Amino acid sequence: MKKILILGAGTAGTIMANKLAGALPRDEWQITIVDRDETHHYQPGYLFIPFGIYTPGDIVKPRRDYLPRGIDVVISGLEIIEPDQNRVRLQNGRVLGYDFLIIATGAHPVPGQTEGLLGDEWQRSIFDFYTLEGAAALARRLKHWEGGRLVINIVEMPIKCPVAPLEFAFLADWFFTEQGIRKNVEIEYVTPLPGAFTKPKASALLGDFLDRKNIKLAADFSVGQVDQGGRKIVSWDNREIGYDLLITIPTNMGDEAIARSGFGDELNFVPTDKHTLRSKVKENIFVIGDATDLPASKAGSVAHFEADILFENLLDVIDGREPRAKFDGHANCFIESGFNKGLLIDFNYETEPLPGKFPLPGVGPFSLLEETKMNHYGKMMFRWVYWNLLLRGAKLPIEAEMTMAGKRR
């Protein structure tokens, strides 16, 4: 019998579990998924629980449920790759052997990798949001806050859904608004790229957001140290910002095994073919998700792409033919503004967010890179189809490859 091993099962590796074991013989492929733990994040509602739109309970659940039947499920860390021999150690002493690797191991945040940034007021005056465990925390600080210098921070890029550090900012100024205490908050927005966000058009548009938000933008800063003491963040080139309060998005690295297994870049991320997701380690390994290389966004409406890319080629291989399918970077992501109304942008690796109607042409409903109620909702209701269609390798009515039709240059 033959076997396909995922490694990961988040997002991208629940989706493939899924399209693999609806396509396979069973009596001719086993299918074995390894993750560390037996509970699935709904991680885009990490950015709610502040706020008190979602509480954690909202968002967490058992992973085994989202899995098909039928297929190995391994729960256990990795501790290393050894892709001469075709096998995996686990932290659990189990040694997996594979046909074909799927390595969907994501990306989390490390906060250690800055100076300063863990310590004493960690949870205190430091907050993340991009854990279970800082959401819920940075929840209960923000109930009872007064006000003072709200500083948002991204240490370095590449983020896991790079929008959502701007969604916060725009959910903060709605937040202290019905609140009551908007006029005790200074918010300043602090990133190390030269604008608002990774493309020049969005980030022109979400710089103004900012700017009508009375949301101050310090770009091109990038950290090298937080001083708990003082209360301020510097600058490798020693400029300084205060703060009272510090929402920070630290280093984003893949998992300690690819480090381990010695084909990681310094950030623990896979080398991967942008187009065909084969990694460039050895021609059975692909990877998806989080844990590539690739020049594209960290986030769950990418993995859904990729998934639909990577399961066409593996078939390909399968079937002894080189992969077909390309994928070109599409990436779709909603962006929460507050009060109610939210933004869609929609690119891949060539083209920039543009304006138009989403996905039907001139129908929409939802219209990009403009502020609607509707866009909003396609947010909220985003959660559902997640759950019930997307985890599930559900064929939804998105292609996988960027499409024009809609868009206005």
Given for the second form:
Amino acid sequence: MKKILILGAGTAGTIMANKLAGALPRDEWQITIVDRDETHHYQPGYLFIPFGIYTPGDIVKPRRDYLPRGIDVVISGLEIIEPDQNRVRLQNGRVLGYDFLIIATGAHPVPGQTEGLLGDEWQRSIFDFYTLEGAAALARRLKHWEGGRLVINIVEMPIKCPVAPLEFAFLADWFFTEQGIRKNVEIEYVTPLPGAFTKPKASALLGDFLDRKNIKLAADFSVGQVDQGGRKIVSWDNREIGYDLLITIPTNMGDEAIARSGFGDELNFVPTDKHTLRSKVKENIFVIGDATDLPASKAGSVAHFEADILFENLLDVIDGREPRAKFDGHANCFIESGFNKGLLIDFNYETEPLPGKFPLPGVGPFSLLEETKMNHYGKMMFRWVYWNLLLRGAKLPIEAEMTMAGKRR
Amino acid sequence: MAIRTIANKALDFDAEGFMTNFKDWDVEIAKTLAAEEGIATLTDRHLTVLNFMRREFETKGDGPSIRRLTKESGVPTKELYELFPGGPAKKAARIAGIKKPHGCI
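Could you drop in the structure for the form predicted together with its partner chain? We only have the form predicted on its own so far.
Following is the full complex, with the preceding chain placed first.
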């Protein structure tokens, strides 16, 4: 029996398990997937929890319900990957050998990387919303908050879903308007980037949105420490911004086991070929999703498009050929803009988000870089698509490779 | 693309003011570029950072992030911001004669 080992049963790992189980003969291949716990979180749903739109029950399901039959599921943390021995040591003491390894260990927020972020005020006046616990605690806080200065701060890039902090700002504007207290709330968006977003055209457009919604933008601000007593964030070059409620997007890092294995970068992301998705560590190790060091967004759509490419390339390599499929950095993100409207952006390594119609050129139903109700419905519908189609590796009407059809320069 | 003459050398710069061939660089050029960035004197600490950035660029083809600079060059983040006010990764890259770091998306 030949062995494929998948580390991580999140979006990327689960899709890969489903695709491979459907393609490889069961009497020749043993597929094993490892994750630290039994529950799969629909991570795009975290954003809606603070505002009471989703409850935790809407976004948490048993992992095994979404994994194919006939594969081995192992629940354990990872101790270390040993590429020279083609094996992985788990924290439960087991050792798993492999012929091919897929690293899909993701990224997670690490608030301890910033001085003063954790401590007495954590989840009192300082919250994150990229974890279920953080989002749920914030929901309880916002329910009774009477107003003041709300500061949304990205500590450093890269982060998972780089549009979510903006969506949070837009939804906060909507939420406080609905609560009738918007006039008592000052919202400020504080980012280390030179503008609202990473790509010029989208950045300008989203910057206008912030303006229109009376959300202040502080750019080029790299936070060095949080002064919990003084309720202010302080940048490395000593600028200060005060808050009553701080929504932090902490430093994102890859799995600790990557660091222990000695091949991660300074944020524990795995050096990966940006086109083939083969690791630069060893030929039989591939990497997918947030765990890579690719210059692409860390987003579920990226993991999904990468899965199409990685699947083809793995089959090539299994057949003893060189991988032929090339990932182009394709990302596709709905941006919830509040008041039941949303935007959509579609881009890759080379092409920044452009206006147009999607996925059918000239028709839509979605509009790129434009605020519509239909985009909002797309975003809300996507949760169903995620659980029922995407995770199972089903074909969606969106190609892995970005297309220029329907886009305007 | 623009050719400029600095310290008696004709140098090629990209649209954002970064040198296109890092091998043309020397410390005299760095002094001029530093002055343009508002840094009057290049100290040994500046040069520690610049040399680290150049080594990194030579081996990896891209300038380091601030996090990597702090971890590998031995210069703490706070000091990096004092040495290169306003944006160490980008500013130091320009003075070090390497291309603009890709940074993150």
